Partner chain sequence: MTMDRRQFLKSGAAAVGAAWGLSGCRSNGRVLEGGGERAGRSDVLKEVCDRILNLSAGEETAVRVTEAQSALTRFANNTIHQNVSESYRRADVTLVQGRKVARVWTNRFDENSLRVLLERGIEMARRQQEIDDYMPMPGPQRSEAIARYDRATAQTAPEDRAALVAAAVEATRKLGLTAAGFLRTSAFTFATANSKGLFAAYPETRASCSITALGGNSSGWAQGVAPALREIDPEALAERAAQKAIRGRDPEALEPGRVTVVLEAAAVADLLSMMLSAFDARRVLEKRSFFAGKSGQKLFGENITIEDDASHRLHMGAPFDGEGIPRTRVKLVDRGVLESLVYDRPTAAKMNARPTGHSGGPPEYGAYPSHVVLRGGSESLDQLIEQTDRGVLVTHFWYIRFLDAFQLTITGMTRDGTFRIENGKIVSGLKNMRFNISIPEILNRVEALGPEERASGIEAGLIIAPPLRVRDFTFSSVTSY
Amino acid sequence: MQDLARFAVDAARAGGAGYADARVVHDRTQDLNVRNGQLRRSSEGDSLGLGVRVIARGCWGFASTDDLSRKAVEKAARLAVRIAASGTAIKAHETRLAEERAHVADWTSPCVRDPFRIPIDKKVEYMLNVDRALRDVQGITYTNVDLVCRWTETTFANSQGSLIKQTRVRSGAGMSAGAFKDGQFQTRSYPASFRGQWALRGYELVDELDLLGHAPATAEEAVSLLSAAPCPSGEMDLILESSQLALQIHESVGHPTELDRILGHEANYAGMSFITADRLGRLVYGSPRMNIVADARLEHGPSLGCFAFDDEGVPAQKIDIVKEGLLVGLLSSRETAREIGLSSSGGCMRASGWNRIPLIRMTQMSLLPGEGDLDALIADTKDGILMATNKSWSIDDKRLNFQFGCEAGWRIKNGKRDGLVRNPTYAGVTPQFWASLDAVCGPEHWTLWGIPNCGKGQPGQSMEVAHGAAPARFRNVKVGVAG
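Output only this chain's structure, taking the form predicted in complex with the partner chain.
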């Protein structure tokens, strides 16, 4: 594959590209789903292809193919050059890239138990046992268990001499139980909604999640929600558990700090940002308790936003995004970094496959932990609500006005949990919300959540990212906003 990637780069250069890079990507996915006691999905497949990206006559061009013959690859390379040249019809400026030295590397992600080597019947048997444990709880009318494993080998080469091979293995698993009664349907999921927890790990992740052990409590809570009190409406203190806070970070910090959005590249679809590049180092994003990093390195944790090099051949790195409440960093590419005068890219460019160009993506964007545990935080809250597990999410196209719903909430009165709450929702405006952050629990409560479905780009791309968070408290938040 290294030869093929180099060949594509050389062909593009010979065709007239000033800069070229090529990625040969081989993906393999196994996807299992059990629903209501039946195996509903048992699928496995692979996809292999090559994409070549060029700058020719000052414009970008990209072509991809799944025909890996030299003839087809050369044709794709020449097509990429031709496509780039067509962009001169309305070229506003020469496309230029921030400096990056050449890298030669071969990197494989850590994996204790290869998930593809676990016999499929063992997986299915386990999933059926989990499903049965959920359905054993009286009142459960719907169950869902997911188990997914992915393997990707990417070979990258560029005309500046980089040659990088990366192999990444990911696993994911989760379950949910639903209860229907009297025209109402309530769900609880574990360990998170939307197919559970995912990581850059092997089957050891599935072992550790212990879905079977958590099934009864998960199902019982779904049934309990049917008779829970509705979410109160008003302003009160809000404690978010870590998986919901992960999505809050994703939508209200991750996307607005993507430099392509800030520069208007996504104006027609994903949207822009309330941030402008000149606010870097000056915008107060939140309270002094707010410390957010984007860290693609393994040191931050083996989750979905971890890699050794991005899809432009830039090494994984840690970027401070918000430091003690101040915006200090943005997510960037080689092109956008240069555009705003940064010396180098933040290494955030990733493509969802061989047939897509890399875009600026969140890596592992996390709220750094504070101190103390959740019980102490609840004990310190006089009038509030704890919300857990995302159910609904929506935010405007500049990432200001947001509204979230969760699967479950617990009213807090005078430092104690005071009953389950159904259909909890909250809303806010990004900087005001983060300014109200006054406590973050400690490292022992911090979890790095893998999110496999971040959508962006035209044509669309679904990307794997991750967010770390510990439960945190926000003061005087509007809750019960959708009653």
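Let's see the other form, the form predicted on its own, since the form predicted in complex with the partner chain is already up.
Next comes a single chain, given without company.
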């Protein structure tokens, strides 16, 4: 594959490209789903192809092919050059890239148990047992269990001398139980909603999640929500558990700090941003307890946004995004970094496959932990709500006004939990909401959550990202109950 990637780059250069890079991507996926006691999905996918990206006459061009013969690869490379040349009539400025030295590397992600070596019948048997344990709880009317494995090998080459091979193995699993009664439906999920927890790990992740052991309590909580009081409405203190806070980070910090949205290069999917580039180092994003990094390195944790190099051949790195409440960094590419005067790219360019052009994407964007435990945080809260597990979300196309719904809430009165509440929601405006952050739990409560389905671009790309968070408290937040 290395020879093929270099051949594509050479063909593009021979065709007139000033810069060229190529990615050969081999992707294998296994997706299993059990619902209501039956195997509903058992699919395997295998995809192999090449994409070539060029700068010619000051414009970008991109083409791809799943025919890996040299004739077809050369044709794709020359097509990319022609596409770039066709943009000269409307280009606003010459496309230029921040400097990046050549890298030669071969990197494989950590994996203890290869998920593709576990027989499918063993996986399905386990999933059916989990499903049965959920349905054994009286009152449960709906069950769902997911298990996904993915292996990807990417070979990258560019005209500046980089040659990089990366192999990444990911696993994910989760379950949910639903209860219906008197026109009301309630759901609880474990370990998170939207297909559970994912990581850059092997089948050992599935073992550690222990879905079977957590099934009874998950189902019992779903049934209990049917008789829970509605969430109260008004302004009060809000504690978010870590998986819900991960989505809050994703929507109200991750997307608005993508530099292509800020510069207006990307607006097709979910809009742009309330941030402007000239506010870097000046915008007060939140309270002094707000410290957010984007860290794709393995040291931060082996989750979905972890890699050795992005799809421009830029090394994984740690970027401070918000430091003590101040916006100090943005998610960038080689092009956008050069455009606003940064010395180098933040290593945030990734594509969802060989037939998609790289875009600026979140990596592992995390709220750094504070100190103390959740029980102490609850004990320190006089009047509030603890909300857990995302159920719905809505945010405007500038990433300012938002509303989130959660699966479950617990009323807090005088430092103690005072029962479950159902259909809890909260709303806010991004900077004001983060300004109300006054406490973050310590490292023992911090979890790095893998999110496999971040959407962006047109045609659409679904990207794997991750967010680390510990439970945190926000003061005087507008809360309410879903209809």
